[in-house]
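Next up: a single chain in C-alpha cells, the form predicted on its own.
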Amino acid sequence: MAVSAPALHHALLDIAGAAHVLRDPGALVPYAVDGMVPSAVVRPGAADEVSRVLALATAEKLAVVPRGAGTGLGLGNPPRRLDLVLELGRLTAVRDYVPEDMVATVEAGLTLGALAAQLASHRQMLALDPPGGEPRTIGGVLAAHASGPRRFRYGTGRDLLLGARFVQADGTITWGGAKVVKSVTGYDVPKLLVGSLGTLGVLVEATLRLHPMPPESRSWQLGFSSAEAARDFLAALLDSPLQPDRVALLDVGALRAVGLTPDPIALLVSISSVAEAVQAQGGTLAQLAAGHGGRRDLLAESIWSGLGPAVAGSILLRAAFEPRRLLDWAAQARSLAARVGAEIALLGQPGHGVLQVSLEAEDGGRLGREMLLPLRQAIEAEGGSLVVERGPARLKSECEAWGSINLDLLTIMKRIKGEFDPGDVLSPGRFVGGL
C-alpha cells in the first residue's frame, strides 16, 4: 500500500509529529537503500512510537528498513520493497548507568562517540571500535555485528550485549536478556538480534557490558618488507606471553589511506596495562619485531579511531576464514585486484581471520566476475565466507551480498524469521538467503 495515502500520512504525523515525518521527494533521496528511495521517513522519539509505527506498518503491509546513522546501510542485499525508513537517531538517552557494575543501558540511537564521552568520566569504555565507528549508533553496530581491533581482547557485540529491548514487527515491545553478566536463562534472544540486520525486530535499547579503561596504553607500527616476515612475526607474537589488546594488519594501500609510513605490510599493535607493564612489554615487542626484520615506530593513540579511511572505498568486502590464512588471502585479494585494475586497501584482524577489502574500480561488473566470485569460491571451499559490506546494487544483485548458505541452516533461519516477522515487514530481502 502506498505511504502517500492521506490517512496513512496523518497517522504517521500523529505518532511522531510533523517535524519528524519526511515525505518531500528531495528530502527522501539521502535515505535510499541500495538506490531504492522510500516513500516516507519517520523519526520516532520513544520506544512506544516505534511500536506504533511498526503496528501501523504491519496493518498496512508496508516494508520498513530501520536506520541508525546510515553508515552501515550498505550491508545486505537490495530490499525487495521499501516503503518506510525508520530512523532511530532521536533515541539517544542513557537509561541506566551503574559504574560499579560496569553496565549501562542505552537507547539504540546513541552513537559510539557520545557513549564513550559519557563513560570517560568513570574511566570505563564499551570495547566496540569498528573503523570509522564514532558516528555509528549502538543499534546499528549491533544489527550489523560490526567490530574492530578491540575484538582481539574483548570479543564482539555478541559478547558485550547483556540484554535488549526490541520492537517486533507487529509493534510488540519485548525485553530479553539481563542486566548482569552471565545470568540469562533460556534462549538468549538478544544475541540472536546481533547481526540480524533488523530483520527480526527493531532494537530500541541495549544493556551493555563495559570494561575499565586501561591506565596506560601505547601503540606501535611494526613494518615488514615482506608478507613472509610479517607472517613469522605474527605467529611468534600470538605464541608469546605478550598481551596486546589490539592487533591490526594493514597493507600499503591502507597505510597510505590513514597517513602512516607505507611499508609493504605492517601490523599495528597496542598494549594496555599499568605503565610498568606497558613499558616492559613494549621492549619485548621491539625485540621480537627486530628478530624478524621488522621496524617499530611509536604511534599516537588516536590512530585507532582514525582507521576509517582504510576501508572507505566505494566497494567493501569482508572475508572470514582460518586465522592462519590471513596473509595468504590478503595476497590473493591483491593479486585479483591488480588483474581487474582495482585500487585496493586491506585491513585485517589477526587472531580472528577477518579481512576487510576496500576497493575502487571503474567496472564493477568485471570486479564481481573476475575478483569477488573467484575469491569467494576459494574461501568458501575452505569453510570461510565473503560478504559484500558495501557496493553498488548491481554488484550485489549479480554476486549476492552474503554468499552461499547451507540449505538446512537457511530452513531454520526462515522459520525464525517467520516467527518474528510473519508479514515480512522488516527489511524484506536484505538478509542471508533473501530473508
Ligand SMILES: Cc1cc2nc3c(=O)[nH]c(=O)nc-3n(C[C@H](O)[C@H](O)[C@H](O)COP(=O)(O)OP(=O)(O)OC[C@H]3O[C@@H](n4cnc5c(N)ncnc54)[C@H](O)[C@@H]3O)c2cc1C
The other form holds:
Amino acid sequence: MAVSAPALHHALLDIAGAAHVLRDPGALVPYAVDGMVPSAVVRPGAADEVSRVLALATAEKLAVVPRGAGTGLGLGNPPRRLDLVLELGRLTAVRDYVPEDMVATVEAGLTLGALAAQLASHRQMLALDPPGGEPRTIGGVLAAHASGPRRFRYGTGRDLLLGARFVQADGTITWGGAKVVKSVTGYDVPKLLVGSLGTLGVLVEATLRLHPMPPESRSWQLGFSSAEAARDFLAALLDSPLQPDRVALLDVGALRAVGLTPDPIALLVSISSVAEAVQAQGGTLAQLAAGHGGRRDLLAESIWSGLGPAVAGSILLRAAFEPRRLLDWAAQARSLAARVGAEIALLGQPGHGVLQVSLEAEDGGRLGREMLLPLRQAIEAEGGSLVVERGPARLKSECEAWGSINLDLLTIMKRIKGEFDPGDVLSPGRFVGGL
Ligand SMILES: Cc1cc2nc3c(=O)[nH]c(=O)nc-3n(C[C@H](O)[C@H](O)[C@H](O)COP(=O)(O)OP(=O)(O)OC[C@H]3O[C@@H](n4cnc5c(N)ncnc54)[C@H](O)[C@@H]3O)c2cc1C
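Could you present the same protein in the form predicted together with this ligand, rather than the form predicted on its own shown above?
Complete assembly follows, chain above in first position.
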C-alpha cells in the first residue's frame, strides 16, 4: 500500500534533511516541468541519498524528474506524471583530476563554469560549450546531449564521456565505462545515458576526457550580404587547409540578439593554435572571405559564451540534416516564419548540419501547423529530423516534440527502458515515442 503524503515527506526529510526538501506549494512552482508542478523537490547531497530517494520512489510508484540547473527542461514531451523533482545541484565535488592524463571525474551537479575555472589553472578544458552553458550542470548537459560550436573539432558528450556512475530507478548505484581514454570492454552503457534525458538513470558522477586549452585563439565575424555568398564561402572554408575549431552561422535576428553587426547572414569562426599559426590562418581566412565578398571583423573571445540570447525565444526548434543543406533549410525556416508572422533568429552549426530556430509567435497553434510541421516533413523526407527543444506544452503535444520515429528502433528503445526502469519511475513520457 502507498505511504501517506506526511509519511513520504518524513521519509524524504530523513534522507536529505529538512533544508533540502521543498514542499511549500509556492516554492514548488519554479520546479514545474511543462506546467506540471511536483509534490516535492528533494536536493540530495550524495550518491547514496540519490539512491535512497529513487528506491523510495520505486517502492511508492512515484514519478521522478532529475534536474540540473533547470535550463533545458523544455526539451522532451510533457511528463505523463510528476511527483518528485530530484535536484542534483548539491553534487558539485571534483572527485579526481589528473592533469597529466587529461581526465577528471566530477559529480553531476557541478556546473560547466565551475569546472572550467578549476581546469584553467592547468590550461585544460572540457570541450563542451552549449551556448550560455556556464551555469548548466555536467549531468544536465550530458543527459540532454547538449553541444555547441566546439563540437566541430572535439565531438559531443558521447565522445568526451569516458565513464559514469549512475543510479538506477530501484536505487542501485552502478559504475560503468573507463577512467582512461582507451575505452571499455563490453557494451558502453554510460554512453547510453547521454541524450537519454534522465529516463534511464540519474547520473551522479562523470569521468570526462579533457583537452589542452589552445595557447592562442582568435575569432571573427564574416558578414555576407546574401545566402549564396555565404554558402560559397562556407564550401570553400570547409574544403580549405584552414583548421577552424568553431564555426557558427547566425542570421540577422541572431546577430541582433547577441549584439553583433546585423549582416543579413554571418559566420563566426575561431582559429586556435600557437600564435604564429593563428595569425597566418587568420590572414588566409580574411582573403578567402574577401574573395566571396565577405567583410571580416575581429570579435572578443567572450562571444562564444555569449551566444545564449540567439536561441532564447519562447519556442526553440532543433533541426538536423546533411551539412550542405544548412543554408537551404535556414532560408525555408525564415520564409515559413514570415508567413506566420513569427519573429525568428537562427543559429547553425555548419560543420555537422544542425540548425536551431528560435521563435516568438502570438499564435503557437498556427506556428505549429503552418511552420513547424511542413518544415519537419520536408527535413524528414531527406532523412533529417526536427525536434521541439523548447515550447509550450500544447505545441509539443500537438506536434510531437521528437518528430517521427523509426518503429524498429522504438521497439528496441522500449525494451531498454523496460530493462532500466521497469516501474516507469524516471521522467515517464518525456522521451521519444512517449517513453
Ligand atoms: C538560452 C539557451 C541556449 C541553449 N543552447 C543550446 C545549444 O546551442 N546546444 C544544445 O545542445 N543545447 C542548448 N541548450 C540546452 C541546454 O544547454 C541543455 O539542455 C543543458 O545542458 C541543460 O543543463 P541543465 O544543467 O540546466 O540541465 P536541466 O535542464 O536541469 O536538465 C536537462 C535534462 O537532463 C535531465 N537531467 C539533469 N540532470 C541529470 C542527471 N544528473 N542525470 C540524469 N538526467 C539528468 C533532466 O531531467 C532534463 O531532462 C540551450 C538552453 C538555453 C536555455
